[in-house]
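Let's start with one chain on its own, the form predicted alone, as structure tokens.
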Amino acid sequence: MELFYDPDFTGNGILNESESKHCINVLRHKEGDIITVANGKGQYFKCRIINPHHKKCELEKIEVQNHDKPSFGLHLAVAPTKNIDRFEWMVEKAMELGVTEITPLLCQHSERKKLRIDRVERIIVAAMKQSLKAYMPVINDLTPFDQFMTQHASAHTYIAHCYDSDKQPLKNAYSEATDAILCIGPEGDFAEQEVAQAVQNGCQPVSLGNSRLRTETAGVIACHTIHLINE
């Protein structure tokens, strides 16, 4: 199934310009064709094209499909990698695995200190359409680690790091059908001070296995672990 995305679409009316162009100019849809539009808020609109304009494609609603919200929230807080392609690959895979919120972290060892959120959003939209998801994740701005801890530290916040200390495997620390915030550090790992701050604020230190992982690999494995437990 082809899926189009328009957060403002309500069932009848005009598809946004970028999706109109893709629908008419790229996919060559014509008047009378049936397409499906997601609003990223849990609704699919099955529609008929009544005016195949390449900038303002007009649609007529046939039916609405309502999708339940996920039974748990999956928030990935991760330091962007120096190689932006690796970060974007991870974001794409996290979307496919059901992430509901993404926060790029600015840490003491971060090599990337700037990030184009609009580019990340485009990656997420493409992944949402490809994987036929009904909900669009929340994408936050690049956030300093200290600020993030002030806002999100809790017993459901899991910080993965490579230091020798008491920590559980994520698969043991996490409980099915509960919200999870997964914190993944930069290529040089979180600073020891950051790990200590997280633990002091009630976060759970966790391991993702015995192998030393790249940031993007750790992000995918953490999301996949939560995904599998909830299957």
The other form holds:
There are 2 protein chains.
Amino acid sequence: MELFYDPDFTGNGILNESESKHCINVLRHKEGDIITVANGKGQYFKCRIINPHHKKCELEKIEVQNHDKPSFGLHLAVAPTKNIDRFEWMVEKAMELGVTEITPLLCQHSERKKLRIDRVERIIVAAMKQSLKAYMPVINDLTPFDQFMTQHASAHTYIAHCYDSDKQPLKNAYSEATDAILCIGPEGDFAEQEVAQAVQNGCQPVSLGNSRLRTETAGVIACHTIHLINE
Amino acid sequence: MELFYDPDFTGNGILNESESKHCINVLRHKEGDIITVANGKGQYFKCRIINPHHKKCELEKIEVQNHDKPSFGLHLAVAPTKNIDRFEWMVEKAMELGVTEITPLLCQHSERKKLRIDRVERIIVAAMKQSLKAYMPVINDLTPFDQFMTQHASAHTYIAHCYDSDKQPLKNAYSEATDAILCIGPEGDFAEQEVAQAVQNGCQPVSLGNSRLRTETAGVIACHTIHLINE
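What's the form predicted in complex with a further copy of the same chain like, now that we've got the form predicted alone?
What follows is the whole complex; the chain from before opens it.
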């Protein structure tokens, strides 16, 4: 099933320019063809093409499919890797696994201190369409760790780190059907002081197993742990 | 910790040419420096450089660290994706998650019908060093599905597919501390006849959750499911 994405589409009317171009020029759809447009807010519109214009494709609604919101929040807060491909790979996989919010973190040991959010959004839109999700996640700007703690430290916030201190496996710390905020540090781990700050603010320190994992692998498997527990 | 890999190294003597070059030319190690060499068969040799030759670096053993073999086999049998980058990412992540054997599969719907095994091996060696594993996995050539079934169909063989037929979640089908052979199909899924053949031969049909996953994502999360259950 091939999905189009237009956050402003409401069922009848003009499809946005980039999706019109993709629909008509790339996929070569014709008048009368049936396509499905997602608005990223839970709705899929099944539509007929009434005017196959390559910039202003006009659609007529046939039916609407409404999808329930995910029953729990899955917020991935992760320090972007130096290698942008690895970070984009991770973001794509997080989307396949149902992430609802993403915050790139700026940490003491961060290798990457700047991030183009538009690139991240493009990856996420493509992954949303490919994995047939109905809700676009919230995508935040690169956020300093301190500030993130001020906004999001809670009993549902899990900070994964590699130090030999008190921590339990994420799979034991997390309870089914609850929200989760997963904090994954940069290549050199969170600073000890960042972990201490998180714990002081009520976050739960966790382990992701005995293997030494790359940042982007840790991000994917943390999301998968939550996904698996809720299966 | 920085690890060198030489399958023929036994503690004292000459390090292979490519690792000698990396050690001396790239990392600029000197006589007297201490390095660690893994043989991929469970042993780490802590050694002193006695002759820093860039092709035949000579080492003297200080001590040996022996690692236990993994207590269960994790064999990933997966159809390589058309896009080779995606397949190589998956292989790298599978190694981080402790895979012990990899078989690229040639299936009815396979997009990729040829594979350079030397490239796969290079990715795996790099991942083994980075994730500090002690055992190199067995890496098989591209194998037709039929032949793979003849060799590996068993009650411990799990075939993941997207059809609406009897299947249970992998996390329920798998028992802790047992071997697992995970079969992941190509982009267009296994053919129905391939699934039927597997089931007839005693394999267990499984689901990897409700999300629609790319082949390489399915491979990583299937490995992670096994890894997580054994944590």
